[in-house]
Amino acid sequence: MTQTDDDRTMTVPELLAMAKEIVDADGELHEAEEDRLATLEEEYSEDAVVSFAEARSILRRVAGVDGEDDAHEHMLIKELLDAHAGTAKESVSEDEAEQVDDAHSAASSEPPSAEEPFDPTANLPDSTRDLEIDGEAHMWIRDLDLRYGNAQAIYNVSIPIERNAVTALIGPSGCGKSTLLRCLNRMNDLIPICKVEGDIDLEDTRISGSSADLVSIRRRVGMVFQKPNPFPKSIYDNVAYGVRLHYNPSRRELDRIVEAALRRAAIWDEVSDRLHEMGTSLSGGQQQRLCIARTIAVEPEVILMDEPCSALDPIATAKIEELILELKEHFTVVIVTHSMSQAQRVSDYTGFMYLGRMVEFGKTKQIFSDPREELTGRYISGRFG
């Protein structure tokens, strides 16, 4: 018979051992990881035993002790977890392992039961199978993988990304889609428990490697955040900022770019005559449009966008959409999402990603029409997630 988690156990020592492998995984131990360390160790006795079940309840709080309760540790969490039940079955004894066997014949002999419920953890697909795209492709993301610390965030990844197409990532939340996003312009560098394996092509040129430019990557990839974030300086200055980082124009020129910046981002015609306004006294829908004319005033070939639209409303939402559509005819763009309408309206490929893997990747009607992987099928359609 299949054990359960409220069957399985472990000794109080392992837990601790887990919970101690848990706070180290991000590099450094916070005075709150400690004390919930100490009172772990005050609460049971040494010759304790805990079932898998009130295990992971403990070891999720010890993942949020600090704040930062994330999915890569919870990840961890079913890593160590089933590490320690491979285990424990390996150590099952030959009398042991005789009477599951019976166990199992007899069960093999009675009436099937019901559907057993659907485990999207179980046999995660691979989307490395078919990758193929109409047109050339202006990025390739080969066998990446990435870590923070011990904990593995994404598992080898491969997409290709169409040049002058919209192509969207979409999953439940922290199953890797913006980390996925961030490696594409290198901003994962930033954080200096993070490991990056696998290669990433800017058409011919490698962007993946440690020789590699980090100033004309982000220049070539630009980005645009979830939340807007413009400077607080001038419209003007805004859109000027990156201009004058990579070049040295004469004003004449730089007034050319800005107002070019500012038509492409939609919003010349509301900020024209007050281009020596503070940036921040923009509505949000118009913060987020000159974020966008900020960053392709530099010229990019690629645009990331990461959630661009969750703190709009609807209104300035369409018009972000709107502006989207258009932006491929002069970039390539890469989204992510949360929302599958959003994906289906503003997309030509669709990459769904789960628990750090991409599970499928095609066009977009077609993920969303008739997906091959039921993993795929049942979040498009609300069954989980």
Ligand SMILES: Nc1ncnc2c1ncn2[C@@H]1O[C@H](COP(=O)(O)OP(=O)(O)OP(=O)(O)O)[C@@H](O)[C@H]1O
The other form holds:
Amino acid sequence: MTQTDDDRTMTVPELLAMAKEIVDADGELHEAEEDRLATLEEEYSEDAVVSFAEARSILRRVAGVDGEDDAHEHMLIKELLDAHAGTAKESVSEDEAEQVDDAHSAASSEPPSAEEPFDPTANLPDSTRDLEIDGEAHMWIRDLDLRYGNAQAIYNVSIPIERNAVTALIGPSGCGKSTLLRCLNRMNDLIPICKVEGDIDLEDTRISGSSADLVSIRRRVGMVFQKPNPFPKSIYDNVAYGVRLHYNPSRRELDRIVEAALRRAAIWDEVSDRLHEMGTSLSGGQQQRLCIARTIAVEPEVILMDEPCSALDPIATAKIEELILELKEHFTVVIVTHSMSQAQRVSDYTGFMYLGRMVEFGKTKQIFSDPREELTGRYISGRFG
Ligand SMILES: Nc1ncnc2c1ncn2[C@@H]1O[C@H](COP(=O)(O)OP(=O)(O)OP(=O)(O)O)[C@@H](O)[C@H]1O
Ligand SMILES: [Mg+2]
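Right, the form predicted alone is done; let's see the coordinates for the form predicted in complex with this ligand.
Let us now look at the entire complex, which starts with that chain.
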């Protein structure tokens, strides 16, 4: 039988060793890499086991690579995984494997003992049962299925997104958080093999389906990415760019919009006297706030944030978190985060995803203090994933 990346596994210490090897590959440990390693150590308990598919995705994140441009890192990750698959194969001879199989089939006919290991893939809920929110729903995702080619990445997900609230999506690497987030402003349309079924509504507008107006959706639903990505333009033009694209403001109006956006993104005081310097000359945390200013300048209704702090130090992270809490006064925010403490600090609602399913959705307080699903409890307490 051929093994796929989903049934090959490794332990967390093995994964950590690979992650260290990758970040050490260029001979120096950068601060961001160090943070990502520390987060990884924090989030995964030592006795957890991850699939190769998850490991690949985690290693890419630790190495800070997500595009095809980072061919060297992709190759290194592939080599490490191939080498590990080799050792895993060698360590179990065919005879031993048969014995293990026999032991399994013998065990399966016996009643489960109290110490039976927890199987996170057993009885995954098909959809979320309790979808109540306090306020009005700004967006609705209903019965969403998504495939990349033949591989299904989202299974039957339904959740409301409350207006002027922060909704966090959490779950282990590869569970589909970014994929789900990208559905909310149709960014997945840029991936040709991606096929989506189900409905997504933004107020009264159905934004899923072929007749939706993508330009209007992307203006109404803005996005902030994991790595700050200012355009190679001045600070002023970074913010003015989208405004000029959608409207035709006078110079005075544009000045006013740029200043208001920079103020709302809590960066005006740091850049007001250097608006014509390059956006890329700012620090990482300032660049991320500039990208938030760029997003809010076109007055979206919803802001999507995919791990917006993962490349930032704790002080810059605290500023962005504070900003998120202010932003929800005017906007609806959906954030993907790997940090349980961040989800608790900034969000009103949390959706816990696992293997493409929305295992549990509810008020953040309830999810973290009294989760209904055993799987959620195990994940938030770091006992798997
Ligand atoms: N462009 C793509 N083409 C094919 N498969 C993809 C693509 N993007 C994501 N996938 C797959 O879809 C699944 C979900 O990936 P996704 O990036 O949404 O996970 P995630 O929860 O955001 O993970 P992470 O925490 O590592 O960012 C994974 O199995 C991934 O390999
Ligand atoms: Mg992601």
